[in-house]
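The data below hold one chain only, encoded as structure tokens and taken in the form predicted on its own.
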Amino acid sequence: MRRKMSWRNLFLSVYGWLFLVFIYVPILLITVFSFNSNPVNMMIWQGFTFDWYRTIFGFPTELNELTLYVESTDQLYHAVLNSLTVALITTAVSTVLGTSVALAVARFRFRLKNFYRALMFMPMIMPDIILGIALLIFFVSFGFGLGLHTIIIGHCTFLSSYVFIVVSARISDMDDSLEEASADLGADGWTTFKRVTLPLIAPGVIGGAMLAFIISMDDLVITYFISGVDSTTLPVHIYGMLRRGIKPEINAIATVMLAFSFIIASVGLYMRSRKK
């Protein structure tokens, strides 16, 4: 018995060791080849460098001379300004969304309850292309031109799906009593949401939001459908520029984000441990 136990802890443990390096060794291949300062071959080390961050940040380097791999900065703020905007303006309308639907499935009793819980988590399962395709055909069937404003539409469509399962989560821990106690002290139901509710789920609804916020900046394929010639977002711009070969300062700019949704998915994982 303690020789098969051993053997399948054993198993576990190099399953588990394989599926971290399958998962983080990519990832840490394209960070360290975003300091390679070989313009060519990116997969020869030729010497350290820092210059394709200081490309994408629009500084001038030797290489920039040298070469015609840099992409213009002009292109790539639009497209950084134009993931902020979708991601600020999807994470506020998702926010209010998700937890009110959130609010209003734990608080209320009606018909098809558990039906409609069921639908809040359809987005999220559903494959992305076909929700790309059927929001698609949604707006060039009701003649919506595509830009900015279809893209904010169809992030909504799935990322109140997120915040509402963070902040159901955080509701299924709260105590109830607590906003019995205050309405049986006279407090009217907003005064009941803000003073006890809001402080209580505060947590999740900011968890969530940051969760809504990563997903958005980060999101290509939903994104590649709907978006219009002038609104094109900072991962469809990077997918573009693969498609014309990887260039070196791919791999700064996905360095570069991948520390930011680690800073914004940390924040947020953060906010929804809290108990308090």
Second form
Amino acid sequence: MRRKMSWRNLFLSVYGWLFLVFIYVPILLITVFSFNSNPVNMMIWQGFTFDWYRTIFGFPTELNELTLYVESTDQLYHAVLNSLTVALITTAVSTVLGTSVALAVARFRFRLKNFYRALMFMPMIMPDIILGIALLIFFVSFGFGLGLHTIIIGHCTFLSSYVFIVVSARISDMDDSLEEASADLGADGWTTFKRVTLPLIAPGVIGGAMLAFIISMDDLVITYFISGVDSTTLPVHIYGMLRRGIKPEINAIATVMLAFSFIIASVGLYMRSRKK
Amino acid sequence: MQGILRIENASKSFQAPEGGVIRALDNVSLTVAHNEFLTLLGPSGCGKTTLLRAVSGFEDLDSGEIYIDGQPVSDQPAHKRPVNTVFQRYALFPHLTVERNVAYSLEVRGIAKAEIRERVGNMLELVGLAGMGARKIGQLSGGQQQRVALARSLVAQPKILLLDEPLSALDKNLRHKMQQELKILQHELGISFIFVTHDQEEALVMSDRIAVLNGGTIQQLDAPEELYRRPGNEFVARFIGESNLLDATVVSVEGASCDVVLTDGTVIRDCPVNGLKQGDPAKVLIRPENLVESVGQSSADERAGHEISGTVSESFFAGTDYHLVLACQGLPPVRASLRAGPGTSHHTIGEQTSLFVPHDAVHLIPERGAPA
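Write the structure block of the form predicted in complex with its partner chain for the protein whose form predicted on its own appears above.
Whole complex next, starting from this chain.
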């Protein structure tokens, strides 16, 4: 019996360790290789360098132009700027939309309520590629003209759902009678929202917003279909770079993005931890 | 009577989840006087909470009107009505301190900071929470939360305070203490309280008047003693206090008193007539604590017509009282609580015994449908 238990424990620890190895070793490798000075084969360690970071930020290096993707950093910056623009606007719009719908579904009784709830879940379970193609056909047939605006609209369609789900979970934890108490004490609807509802669901709203921001920054598949020629976002730009082969700069870009996501996620976790 | 609150012909139906319609309020009319402590008492689903929510503005009536201080309020949303509610689970704002919770109604109305501070301070003192203003709600005990809820509602100086089973979450000792405090507070403040509960003991202790509700209608609205001693119908008799209800027929009427015969043939004499006529069916209500041991009651002549006899089927001692159940041929079991004094003795099961029924201990309830 004891022996059997220990076998099981051994299996579980091996499984646990493998899980962590497969998640974090690739990330670790990419970070390490981003400092590798070998321009030809980035898998072979040659020496420590900041050159790859210097190139992506546009500082002069002594590297051979041929080893680089980035002829000028303008394109890269442009893509980053596009991504940030899209992510910020999308986050703002989908947070307001998702939160409003979550409140409406939780607070009011209306016909087909569960149908609307299901509708809000749909974009989450729909494959990205189908959503991308569907949006492309929709935009083209209605003559939208592809650009940043189509990316923003596209992202909002599915990110509102994410916000809806996160905020809904938070609202369901909230005691309905708190809003009644507020009204009872003389507060009108807007005052109640401002003073009671919003402060109480704020952790959910902030969490939903950050999730929306990260997913928007990160999205490739849907954006790939609905971005115009001049409206390349960072993931689409990187994907374009990769088609010309994997070069060491990509490690540096990836590491910077990773650091950025890490900071956002840390802030998010911090906000969550102090919700009470 | 021009009271602080007047409810006229209030009706409200709900769609039941299983289909069908629930009549939560069926043509309810009620007036609450200034400075009155009125309790809405009834089993769950009787409509008491619906009635309270209609007054506070959280439930719209299908028909009827509510007047607060003479003004119709049906068109007023909850936040404009001059009433405040203490909610069943208090509904305190968890993100605010005790002080900010109590200050809420004043802040919302834009009252000056200095005045808010003063009024909140006074109110916290009144409910015995002075010095606790900076605490978070989560740091308070159930009893303290109850006091915060009370302070938060009272600081707004409502014309009526509505209390929705506010003591049900407290343990027994604390509940008794709060019952007394609430009653004293109501008396000091001079505001009308409308208190909802399903606990008849609580209602009896606290109220000036009690409205007993069942099935969406008021069964009886009276002072506690009147309700207890002279319930208007069988429901009220059963709902309030312990009761023996025996089927009977009036055999003769003589002025204000009458004789009735029980289903086993026992005659009980000199009952208050309560509007009944000869031949009317009635329920005889005898409270268990009003029965006395026959032994020691003067002569057999005087006892005749005031006795119930049977076999002791249950008997136990409960400190202040002996509880007996008497099985009588042709009658439902009769319960008696005999005061445990020097003269009373323990009855053993199987013993034959008679219990004396004082003539003023009997109340006759006209059977439904009988002319009252």
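Positions refer to the first chain, counted from 1. Definition used throughout: the rigid core is the maximal C-alpha set that superposes within 1.5 Å between two forms. Quantities reported herein were computed from a predicted structural model and do not represent experimental measurements.
| So, does residue 254 move by 2 Å or more at the CA between these two forms, with the core held fixed? | No; residue 254 is a residue whose C-alpha shifts by less than 2 Å between these two forms when the cores are overlaid.
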